[in-house]
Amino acid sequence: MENIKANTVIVGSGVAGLICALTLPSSMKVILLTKQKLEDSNSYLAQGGIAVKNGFGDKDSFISDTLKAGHYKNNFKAVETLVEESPKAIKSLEELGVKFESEEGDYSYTREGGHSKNRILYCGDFTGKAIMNALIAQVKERKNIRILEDCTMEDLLVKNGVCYGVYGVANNKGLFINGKSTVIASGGIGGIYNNTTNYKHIQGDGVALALKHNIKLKDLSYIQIHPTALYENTRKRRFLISESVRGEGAILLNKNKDRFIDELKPRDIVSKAIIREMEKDKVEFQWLRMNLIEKDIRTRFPKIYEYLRKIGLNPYIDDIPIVPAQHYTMGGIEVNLNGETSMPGLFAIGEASCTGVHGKNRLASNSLLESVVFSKKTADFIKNITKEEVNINDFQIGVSNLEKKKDIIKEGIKNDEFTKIKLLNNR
């Protein structure tokens, strides 16, 4: 066993975890552990973009769109904070090296489903990758941040109801990673689904440990299905076709090549409409027609174009087979706006957490924004935390089991909506 001490332990290397690490002062020793490599997070896969308040008159509209998409189950204060802090979030990303699309010195904004105006910044159709590459480069340069790749979080270090870090395993060696504050940024639960746009190794590790230690969860049954994952005869992760494709003019067609839905309605409405058509016609997919997009497809969506051509589809000519797939978890470990959980010493950010900002359904391109805004707030809060030293012998830890973990999460959800989605994703 190795005993590692730090001011802060961060579990997860998506945008949330990296922003938190980079916001903490350089005087703090930070341990950042990740299950695989730094790039292997769902943040890296994000195509569409990041939403931002577009002008002084956009606050009320942006808030309204977020609440409407979330079926008014949102935490209003969290939504207000998200919108108000969005310009600062974009500025902080640019200071870290992210370059968003622009034309003649002005941002190029796009639009996605549920938004009443163009307010989404993007980097081609690989916004998440562009942001992550910039953040990873910064993290690797910070001498106060120690990165542990291929390190799994197996348990929390808990004494008298207080979290003192995590027990991890790397290279078959146990690690007691002790911190004055511990931040869970391990992502959602997509990996337990057969049909998902998420990386398969992201399986709700933080949620499972929260259930084990009786840490409060919130809205775990609020699972978002993305309408347009590429349909392929495989059980691997589904390739996502960004919602911004529809924002630029692509339309949805059924088996008979008839249009059946306003493509820019919120994701849950569009997904349900697609599922209804699939069930009605007893088919496994529907169609997405991209050749109506006015912009050049290859230039605007280079990664999507490249993948489609690789599998023999030409979006200038062919309609693209699509199917809804699990995409995002709105619920998670319940936190306040500073990322505090119900367990002292433990914080949660990103998709592993639930601030209530998304309500029952996430508005497109609000996830990257949430990760930046609330991870910065959490980092600002925890930088002043002090805590007594503890002995590693004080802790009782247990090693996780993947199948048991899945059962724990499903038991924790106990919701008919989850069952329906699970059946859909087993098609």
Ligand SMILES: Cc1cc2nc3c(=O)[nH]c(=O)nc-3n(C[C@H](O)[C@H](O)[C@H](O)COP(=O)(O)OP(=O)(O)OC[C@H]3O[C@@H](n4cnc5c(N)ncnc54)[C@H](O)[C@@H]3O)c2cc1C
The other form holds:
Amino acid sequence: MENIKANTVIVGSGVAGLICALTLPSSMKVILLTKQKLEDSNSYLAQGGIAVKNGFGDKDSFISDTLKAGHYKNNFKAVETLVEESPKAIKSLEELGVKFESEEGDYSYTREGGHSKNRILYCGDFTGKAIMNALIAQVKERKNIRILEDCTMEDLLVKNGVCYGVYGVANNKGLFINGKSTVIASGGIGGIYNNTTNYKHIQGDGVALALKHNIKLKDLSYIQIHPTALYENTRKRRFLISESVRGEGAILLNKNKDRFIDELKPRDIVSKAIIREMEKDKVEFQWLRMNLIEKDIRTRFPKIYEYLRKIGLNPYIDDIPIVPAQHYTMGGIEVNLNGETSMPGLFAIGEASCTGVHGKNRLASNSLLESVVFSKKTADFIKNITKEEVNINDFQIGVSNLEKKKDIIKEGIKNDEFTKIKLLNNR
Ligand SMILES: Cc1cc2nc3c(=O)[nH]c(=O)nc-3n(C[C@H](O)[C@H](O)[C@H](O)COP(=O)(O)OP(=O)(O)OC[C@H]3O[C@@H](n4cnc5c(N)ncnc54)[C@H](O)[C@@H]3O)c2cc1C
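What I would like now is the form predicted in complex with the ligand, since the data block earlier showed the form predicted on its own; can you produce it?
The next block holds the full complex; its first chain is the one shown before.
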């Protein structure tokens, strides 16, 4: 059994984990473990973009859109922080090498459902990939960050109610990874759903361990269903058709090719309308008409175009079959704005955490932003933490198996109104 020591242990290589690692001072030794390769995160899959306050006059309207989408169940202080710190978050991404689309020296802003104005920055329809490639390049350069790929957090190291790191497994070998602070950035719970846009290996491991160790969770039943995942007759992860496709003019049609909803309403409202039409028409999907988009589809949405062509659909001619799918976990490990959980020594950021910023339903393009804003704040907070040394023999480790994890989490989300819908679970 190997024993590794660091100042900070970070679990997960999505945007949250990488921003936290890159914000910590280079004098701190950081271990970043990730279940598969660095690139294998939901962050990498993000298409639409990242929201930002668009000019001085936009603060109140951005806050109001976020609260409205969240059914006013949001933590107001978290929303205010998100909006106020959004320009700084974008600047820090640019300093790390990310280049957002611009026109004649000004940013190009796009729009998605629930936003009352254009305030989303993007890189084609591969914003996540563009951001993550820049961050991954930076993390690889940093001498103070040791990356452990293909290493799975199986448990937390807990003594007298305090967290001292994680127990990881790599190549069937156990590792005690001890840190003065431990940061869970292991993403949401999407992988436990059959019908999801998320990577299947990202299945709420952080949340399951929080449940095991009686760490407080919040709003776990708030699950976001994305209205427009591509309908394919397979059990794979569903390919997403970004909301910005509707923001740029695409419309939704039912079986009879009639329009039935304002496409730019928040996601939960559009998803429910689609499901209602599907049930009424007794069909497994509805249609998205993309050929009304004024911009050139091939250049504005190159990855979506490429994928559709690969499976024999032409968005200039064909209506595209779509179905709602699990997409995002609003709830998670309860944290304050510095990422502190109810267990001393343990922090959570990104989709694994819940500051309450999204309320009951996340406004489109607010999650990349949330990860950047609150991961930076968490890193700033933990850099001053000190703790006494511990002996690894003090820890009792129970290796958690996947099926058990699924059962624990399913119990936690049993109130989610969408899980009752057969279509989402048992295709
Ligand atoms: C298809 C798609 C499109 C999206 N588009 C957008 C968008 O346009 N704009 C937007 O704001 N948001 C978007 N989102 C949401 C957004 O990408 C994520 O919510 C956000 O990036 C979450 O970041 P994260 O770092 O918290 O987690 P993730 O990016 O999910 O990363 C989690 C990491 O934890 C690792 N991990 C998990 N379990 C373990 C374990 N036990 N041990 C070790 N490592 C572990 C994973 O391997 C992964 O590296 C999209 C999501 C999807 C799926």
